[in-house]
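Just one chain follows, in the form predicted on its own, and it is written as structure tokens.
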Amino acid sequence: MKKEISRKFCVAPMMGYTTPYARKLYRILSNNSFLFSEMIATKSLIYSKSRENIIDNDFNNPVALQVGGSEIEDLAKASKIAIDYNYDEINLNVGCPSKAVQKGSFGACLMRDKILVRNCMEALQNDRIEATLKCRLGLGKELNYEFFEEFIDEISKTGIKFIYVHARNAILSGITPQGNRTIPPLNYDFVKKIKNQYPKITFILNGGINNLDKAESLLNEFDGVMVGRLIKNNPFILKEVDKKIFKEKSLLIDESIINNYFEYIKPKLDFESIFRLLSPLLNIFFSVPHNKIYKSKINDYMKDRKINLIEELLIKFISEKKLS
């Protein structure tokens, strides 16, 4: 049976970042944020020998598994795998514009074929897990509400209940995936309009939300918000989410929180790269002014796999920066 879950505040799927290790840290910091895996190609999900390390869900619920693919049989298998790993939701990526993703016939290029996307969504659906979609407003440089509305109308025929909209177009050639997060203009009005046209669908707004005050304000107009880079750059912002968005007590960041995360990742050093284990935390060190000392120490400790010294450095860092 599907659970009733709040999607007021979602942490976006980010390739290379929202790994099982990042999600563990995010869950330690926020009880209520709805988490996403990074996008995983259905072929990798089904056949990879390292699948356990890719999609492990260590009771980080509520959490969604995002997949990329367009082969109906593979998507049906992916949905069953998501259930086996105790995910609350399986989400189809129809928003990523990268060339590699286009070559695999998934991501934003699928918006060209709304019938195929509808068939993909139907393949994901079953009684035990929520099947959802993440898309863009459209394709190319010019915004076209009619195109967007016709796409959503077709998908709505599946009975879908949740759609996450990155409120920009995707430009499939001529700019990088990074450029696709900033260059196509945002248009929140398209999402407002579609929300009113399809009141039975919950639309979650993604794009351009760069602080929690803005997220809180947007919740006055939208069903939910999804943020990515804000959390990637400093996951400790999540400690304020439960207070600001869900009106619960703010978490105190202290030594026990850091110890909790490091106790989780230390046993995984035998089979996982230290960089992948620590990547959820590295931007905190690397984004501060005069960070050469931190960078140098971290790089030396990582090279020598001195994880205990990194843990001590992080505790010292958050104390000095008063992140608690």
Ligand SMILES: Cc1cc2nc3c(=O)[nH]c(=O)nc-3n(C[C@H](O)[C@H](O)[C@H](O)COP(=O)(O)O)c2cc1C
The other form holds:
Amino acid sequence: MKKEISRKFCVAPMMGYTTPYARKLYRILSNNSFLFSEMIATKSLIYSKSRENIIDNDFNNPVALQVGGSEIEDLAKASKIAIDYNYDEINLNVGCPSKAVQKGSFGACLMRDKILVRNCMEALQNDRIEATLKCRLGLGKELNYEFFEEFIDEISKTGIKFIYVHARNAILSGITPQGNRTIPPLNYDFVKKIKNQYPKITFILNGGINNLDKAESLLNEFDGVMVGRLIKNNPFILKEVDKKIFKEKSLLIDESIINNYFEYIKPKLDFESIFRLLSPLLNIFFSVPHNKIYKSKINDYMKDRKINLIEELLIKFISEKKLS
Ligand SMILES: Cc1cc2nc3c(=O)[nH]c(=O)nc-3n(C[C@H](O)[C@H](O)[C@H](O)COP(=O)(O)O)c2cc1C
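Please move on to the form predicted in complex with the ligand, as the form predicted on its own is already shown.
Let's see the whole complex now, leading with the same chain.
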């Protein structure tokens, strides 16, 4: 029987970070976390020659493919591609505030047009895949519950089951995407309130969850949490998630983690940059004393593409440091 998918603990979509390689590592470290791809523009998804590399899934389910776009036909095609690549979910990005994304008419600026977002969601819907949404609370400097409620009300008409809410507004001009993750204030109460109003929809809380204790305690009030920067900065936090959040056995950190990961990336060396392939794993040195020695050695090996030496060094590091 197929295991029921849990969205209790989700790793947020992050461009430049939640690559297929990072997701491979995340899955090695946690069986139960729900993963996301980076946001991929529908046009790239449909027309890019390197689509295979961008959206490779390699059975790292449960996993969502996040797309950015607002053209109905493209979204319907994107949904079919997500099915072909064995994704469990297709998610529409209605939260990214960057200028480039606004120019392409997708991301957070779509919150201005709730009817269009509803049409987009309907285009993504298909009985073979879950179509979901990631949005903000609203736009601009002022928080306005009515705006948020009216937006969600319109989207609820599609029968949507899961909405991820980055619980702050997006400010579309005058601040950077990074500023948009810190400056607009967080408001978890809006998410609590909307969740009570729409009990048929599961709302997953995102924004500012910067340690696992906080994630665990928020799960007393919310059905799911989504965590971004905490995992970006140190993916090895995920080795605690199955135990702490899902009450399962904790993962033993041993050389099989490294072997597993290298087995996946080695065949990709011919067409992918060694840095992109290895960067998720190099966070293993996060807050390890004297880590510069390892890092500089790995840098030298990377320049010479000596992948086997890097693998040996990481195995040695794990056995000496006993990271578990
Ligand atoms: C480097 C980076 C890239 C991001 N890229 C995306 C993206 O592709 N799609 C998206 O919906 N959100 C993106 N986000 C926002 C995150 O998904 C998340 O909503 C945000 O970081 C807040 O969660 P956190 O406080 O746990 O980091 C990105 C965030 C970061 C830090």
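We call the rigid core whatever largest set of C-alpha positions still superposes within 1.5 Å between the two forms. Positions refer to the first chain, counted from 1. Remember, it's a predicted structure, so these values are computed and weren't measured experimentally.
In a rigid-core overlay of the protein, Met15 has its C-alpha displaced by under 2 Å between these two forms. With the core fitted, the CA of Leu313 sits 3.5 Å away from its counterpart between these two forms.
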